[in-house]
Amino acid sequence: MTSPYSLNWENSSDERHDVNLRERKKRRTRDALLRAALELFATRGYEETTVDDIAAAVDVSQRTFFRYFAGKEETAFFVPRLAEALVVDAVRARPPHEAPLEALRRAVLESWDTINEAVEEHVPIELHLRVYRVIESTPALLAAHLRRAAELEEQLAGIIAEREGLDVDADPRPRIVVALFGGVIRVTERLWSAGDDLTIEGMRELTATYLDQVGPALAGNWRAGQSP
């Protein structure tokens, strides 16, 4: 005789299986829309791509697109938002003895591979890098990117203030150090986007080089080798 408990367990197991299948299907559809959008942005241009173009590339309706994304701008920033969230987590996880700027530096450089692996779960890293250049060269996207960067800096300043036991609104140092860090990242983004080495290794090397120069640039005497 079959126990009613075993029947309940089997039904529950089937339900979990069905839920998992639905979630996997939703993720596949979302990632297909995301990849189609980024491919179109990289090849045709952001302004020249419509939501209908993206939906048609995946053979779904516009309504289906809007189940996953609020608009095409959200697809453009889906991967950068993911990377930013991982950087925030990495900063939170840094050892408390590290100085603020060092914690920010190590959070970015030591989580680099983890971030790239997370990106590649959704789209090829090469496609992500191509769209990075599109963001830099498209005024509407660049403006949105800079707004997002300001929001990220404010979040990181709050984390740094909490790490140091400071009131972020009373002590200017957390915002200053994060603004400095954010400025360096913007410089490397811009130089990388305009350069010839468009690989992820090239971006990492440029970022590391510039972050390593922050301390000497602030503390050094730039005219030490010049005659008065």
Given for the second form:
There are 2 protein chains.
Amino acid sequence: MTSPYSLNWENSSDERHDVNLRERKKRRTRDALLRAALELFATRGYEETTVDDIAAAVDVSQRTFFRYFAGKEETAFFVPRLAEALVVDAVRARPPHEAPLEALRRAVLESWDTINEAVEEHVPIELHLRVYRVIESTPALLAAHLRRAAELEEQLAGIIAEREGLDVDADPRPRIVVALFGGVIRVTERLWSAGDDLTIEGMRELTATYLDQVGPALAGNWRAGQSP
Amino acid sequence: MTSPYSLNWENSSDERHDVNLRERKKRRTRDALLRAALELFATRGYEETTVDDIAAAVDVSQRTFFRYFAGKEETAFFVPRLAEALVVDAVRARPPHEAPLEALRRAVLESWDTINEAVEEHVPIELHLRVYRVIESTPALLAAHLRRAAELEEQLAGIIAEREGLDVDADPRPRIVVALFGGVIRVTERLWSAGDDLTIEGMRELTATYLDQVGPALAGNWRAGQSP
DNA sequence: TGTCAATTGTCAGTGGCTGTCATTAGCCTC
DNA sequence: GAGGCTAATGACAGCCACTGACAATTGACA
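What would you give as the form predicted together with the DNA, now that the form predicted on its own is on the page?
Following is the full complex, with the preceding chain placed first.
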């Protein structure tokens, strides 16, 4: 920190990340724990997997597991965390002339395309897709998932408000639009995880289809119009 | 069940509920545990309260606590559970000619009026209102709260679909509208619990105001129009 | 009053998670 | 390349939520 190289360290910390054996080893055990956990969740179930099981699968002590992850839950949300970061960045990068819903829509669809490589660096996506069903069907994980989603929405509301030059706390509209958007996403998530097309592309298509329904869903009375 | 009185028992079970000493005693300890738990949560915080604390406050064993409640969490959501039931009933009772959002809006505002008596039978509402802040600010409880909300939305979507003569799984619109509605409710909940008017009336007003914003929030571009 | 069933307490055990301390293993300098 | 430094690990003890099992108690009802 106070060494003459401190500035260099700050800037090149990414490159230094994997150079020494120490760091490489750390990353290896971390990814191994992650994969072991997800594999066990996907096959045996979340509640049926103990932290001891995970640690044993990688042949480290339980204590070591907790030094890499704050809790069992954190392993299950490793990929979602990456995805959320991508979405936030994508929304930030949207041209300011787009309407809020349009910007959100494009950002999400776009980030579905980049998610692959970001994830595969640590675990095979296919593995996460299997874990996703577990998240949706395990009460404790579903609850955590929804809380994370709520936090994401709060962030997005802030970004949207900024785009539109509004104050999030004074004007309810950013939060409302984001809530609507988030609701649609959740509906598609559930549908997708319940169906059998467990691919990223399937998710992408579903999302696109449902987001297109938002307008019609809110317009007028449904009974007069034709089927969706 | 197979006794000659079984039918009578079924029908008059409500009246029989408090007649014998056994039942009265059970209800008393149950309500005492509930109040003790909420009181402790409100003053000391949720995580800082152990089940042993709650049991000790009522002078029963920890094991007995778990015979009355499935877990620590359940005590915190006693009032919300009542409220949810009221909302569901209120939506079901709405005249079928009302549009979905209108029916939901009226049902919720209406149930805020009946919630008082339903709750006070067990614990003072004022106590729950204090606990509500704890729910919003405790990650584990917030997560559980959001999961409950999601389940409620699923129920409401079913009811709305039925009103409109639609199939929830074939037509996305009921779920989308309910998601929008739920989103608005969540926004008001957060705002209300963050403010200082912690009364049912305050909540009612906030809800009404925000629900009125739903239309404007979705209409056109915000930058051209005037302030909300 | 005595029998039966329900309520409760006690005890032991599991699983998630944390603090502590000694041991190990990579790193860096001389 | 030996030795000191520091970071990573393991082993152990302990807290808390929660559960199963069994014995003791207590209200119900004939």
